[in-house]
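The chain below stands alone, shown as structure tokens; this is the form predicted alone.
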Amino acid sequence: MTSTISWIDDITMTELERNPYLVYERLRAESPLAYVPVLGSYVASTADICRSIATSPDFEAVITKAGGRTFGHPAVIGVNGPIHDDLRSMVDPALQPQEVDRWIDDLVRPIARRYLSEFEDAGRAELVGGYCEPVSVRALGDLLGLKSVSSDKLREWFHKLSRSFTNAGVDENGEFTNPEGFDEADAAKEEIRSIVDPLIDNWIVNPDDSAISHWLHDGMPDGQTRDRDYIYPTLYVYLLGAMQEPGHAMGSTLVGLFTRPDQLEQVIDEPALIPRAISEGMRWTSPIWSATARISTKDVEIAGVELPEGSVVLLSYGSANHDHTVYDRPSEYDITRPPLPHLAFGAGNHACAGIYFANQVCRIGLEELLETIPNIERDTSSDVEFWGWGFRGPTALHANWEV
């Protein structure tokens, strides 16, 4: 299948990974719902179309082809009906705001302070790898019950899973153009199981308050647990998306604030502005940029495009969050813009389960960083590069300060 506009046929994975904004700006203007051959699916690029499809009864969740190859079945992001209901009943309780408020401060603040203590007296740091990602993965790892797994190993897992999930390029026959791109994630999943299987063996007979233990037991008849093969695909989802999102949201928010020194100063002086800064950071560079999909359950027309039953549509929330019809100057980071809703966490019944958790991890991480190092500045001798079209964030962020 080809698109109806010739330049779309020439889109490459490389340009999407480096900078999807140029392609998606043109898509929004010329073909906001378009078939993109390199992705092997339709792409929705505007806020209105993304939201309409995400909430439409004519579409169900489906995992992308590369996502299915990475996670397996049943992953919570790609199932519907009773299985989706059960998986959400498994993961949702620990992530409800009232529950998160009970333990989030005690969980995240010591982690943030520990990582800050490693570099606060150095006068310089690379903040993505040295702070944002470690705080994010450690917080979720501890919540899941993976305290014995190092933060470096957790980061390694989520990067490998991320590269696999976004290894989406296909040829004219729908075959992956880089099948070897899944190898490192396959190895990571083997390692994950070798570490988590013994923990599951223990949790089956000795349940505790860790999230995975609750996944095994909650809602099950006495003496029964969910099968580990049933929960592993959703665990892989967590080890990618749930670990990636808070860390890269923190990093993107900091990059955005560094582009607006006056706003950075405002946030430092008034920490109550941090949640607003984070919300703008997630809109400006959505961590989960274009990683969710829907499939039409019948022939349907959307935005003038006839979609046959079974059409897969990628919901490009990062593009929707730059929609000029919704946001003024969307490519600029600006905490003073009207607080319009964004789609960084999706919409509909498959909206991200960890919305509140992710925001609180970001909030505490930035509170601790900016209180400890209020004179922080970006090191302008190093450029900031962002990477990714499915998941997106800064690859590194160098900063310095006077000690």
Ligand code: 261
Given for the second form:
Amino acid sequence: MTSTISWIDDITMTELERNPYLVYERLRAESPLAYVPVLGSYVASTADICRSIATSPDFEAVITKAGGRTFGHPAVIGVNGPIHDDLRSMVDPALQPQEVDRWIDDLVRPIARRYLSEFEDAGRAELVGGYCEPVSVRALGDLLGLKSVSSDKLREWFHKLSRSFTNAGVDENGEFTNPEGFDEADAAKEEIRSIVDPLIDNWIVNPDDSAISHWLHDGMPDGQTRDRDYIYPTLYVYLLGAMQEPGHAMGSTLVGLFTRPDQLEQVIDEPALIPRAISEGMRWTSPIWSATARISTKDVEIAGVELPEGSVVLLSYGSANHDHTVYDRPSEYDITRPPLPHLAFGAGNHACAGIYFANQVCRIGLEELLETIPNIERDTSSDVEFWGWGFRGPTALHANWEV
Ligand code: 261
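How about the form predicted together with ligand 261, since we already have the form predicted alone?
Up next: the whole complex, starting with the chain shown before.
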């Protein structure tokens, strides 16, 4: 038996986190369903393979190894069958479009205006930390019932959970190469429990309109509530992805628009184009770039690769959304491209539950920003840096305008 040393064996977490696009362009071309040693699992990188695995009866959901280490069990993204059905029945009601439409404007618009008022007269701002992230966490935090937790604290939590969840590097024995990378999230989870446990104690006896209160009570027999240990892993899913990703989506959409000043001007003149701009932003830099996985429930052959039962496959939707067989010039942000569906919210029975809510938060956030500061420009004295392989978005976005 001979073994071939491949460039795939040399992929590092650092290069994926800095810029996964070059590596993944080559994976799509040469090995679209590849075993990647540093990740300790298979990776699906094309639109076709991601979609077929996400919707296949021969696979079910599984949480990634670092994800499971971070969230514990049962997290909604990593369970199947009756537990998944129950967790979806717990989170879905508040996220239904006709429900969201009743309160989304009253929830998000005042939040957006409040953060804008902090810098609109300054003529300059760093929009990721000063606007996109605070609007994202405050909207969801208020919905969940975490009004007493500051936006800065919610931001700190998602950053710590995010770095831990994507601390995926393993050695040749499958052991984490950076076990200390989980420490900050372990500490954050302790802090989360110290703050949320007393809120739960109160919601058990005094239910209110907050989402977490509904998670505890809805669908339970009279006088019973869901166990908090059963709810926490899914709350961590929210405190990471649902807190972080609308902010990533707003930030990436703005960076994309700044690469096309003509299109930015069009969107400012015609705010009805904002949903199109957001959809293209999420295709261009998908916030959940490679954070979910499936496991084969039998031996299967996909794209010429024999996968034994029990093979874990990471769904790299951020790569699928740059598949040149689907999108022309995929690395360009362009709101005029044909509005083909993308995979930023996944597919199949584990597709995102918050798709409508997240889109509305982003829409209202960008409507308020562009209406208040229609002469906004990117501050070109510094470059925009993106970071992340599991989750991806701009780390900072400096803008300025005449006041
Ligand atoms: C709300 C979605 O959150 C996540 C999605 C995928 C991985 C981790 C998450 O927290």
